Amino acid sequence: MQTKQDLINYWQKDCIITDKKLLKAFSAVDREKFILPGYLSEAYGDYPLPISAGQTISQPTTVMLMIQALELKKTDKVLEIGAGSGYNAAIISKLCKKVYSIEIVEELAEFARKNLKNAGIKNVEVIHADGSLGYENEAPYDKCIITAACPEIPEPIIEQVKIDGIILAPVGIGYQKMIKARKTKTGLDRENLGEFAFVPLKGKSGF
């Protein structure tokens, strides 16, 4: 059975996560928290595993490379596009001021926000509503992490982004591409990193 340490042991061996601060962050949220009873003993195993609503929570090393792209600072408000089961917000709130999670599915809202208050997370809050559209009420964001593929960033999100934020996405259909695109005034810088698969986008900016 794979531990956190274990997890923790390979990323720093081949240098998939450097950065340190991410890693106490994510030695300090109990992934056991944000999955089903039934799972908690693969609770660190680097692979998705379902959650309600026919979704799943991604696997270790694919929530921390997002994460680690995103260049989380302290004073950070954060924009997540589903929330899943609450950990990737519970990770990321370790590294920022606050994060705000929008949900499409009402289960998976409520499902999220027990998590999250099991663990004593506070500064997260979780909004049931369509996450292709943002979040415009506490717009404009520092980063946003969109935790679903869709065909493109959604014009929205784009708009409620801060010049000089970052956006981090899986774009495409099948397999995606994992775009870190950061907001300039003519646009966005793409760069591409690397393969990925995650379940579609819903909503009407989604697939």
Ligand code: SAH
Contents of the next structure:
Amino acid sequence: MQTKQDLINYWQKDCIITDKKLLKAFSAVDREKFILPGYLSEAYGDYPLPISAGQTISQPTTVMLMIQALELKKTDKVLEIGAGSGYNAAIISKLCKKVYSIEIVEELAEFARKNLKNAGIKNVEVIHADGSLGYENEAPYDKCIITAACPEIPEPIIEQVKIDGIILAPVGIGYQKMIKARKTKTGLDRENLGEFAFVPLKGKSGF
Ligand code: SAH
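And the form predicted together with the named molecule, for comparison with the form predicted alone?
Zooming out: every chain and molecule, the one shown earlier first.
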């Protein structure tokens, strides 16, 4: 059975994740608390696992690569689209001030809230809403991470992120390009971090 430490060793050995603070945040969160009881023995397998409503908790390496690309600061206010299990938000919460995590499936919003509470995490608020519209109430954000495949980075999210802020989004149909976009005064500076596979974003600016 693969353990938390096995994953850390693999990331360090292959220089996939080198940020010490991020590795510490990963260590501090038990993935067991965010998965269904039937999968406990696979908590640290490096692959996605089913949660409910046909959705998945992302693969640990994907979660870590995305969070690393967010360049989080202790003072950051972060918007996450797709709370799912709450696991991604839990790790992010250790590296920033506050996370607003939006989930369109009510049952999953409740699942994420319950898991975060059980993990003792207090600086994540889970909101049941269509995150393809962002979350106007708490804007502007320093960073935004979208954890579902989108046709394009939704316009409301671009508006709700500060200048110099970062948006991370898997964009495309089938396989997605992981786009790291930095907002400038005139638009977005985009970088492609490689190919990934995500469940589709629903809602107004989704598929
Ligand atoms: N970050 C999650 C995994 C996300 S899977 C984790 O750590 O477990 C993608 C999630 O996005 C699913 O839970 C899905 O229901 C949600 N989703 C899809 N479209 C959405 C939308 N428009 N707004 C908010 N959540 C959405």
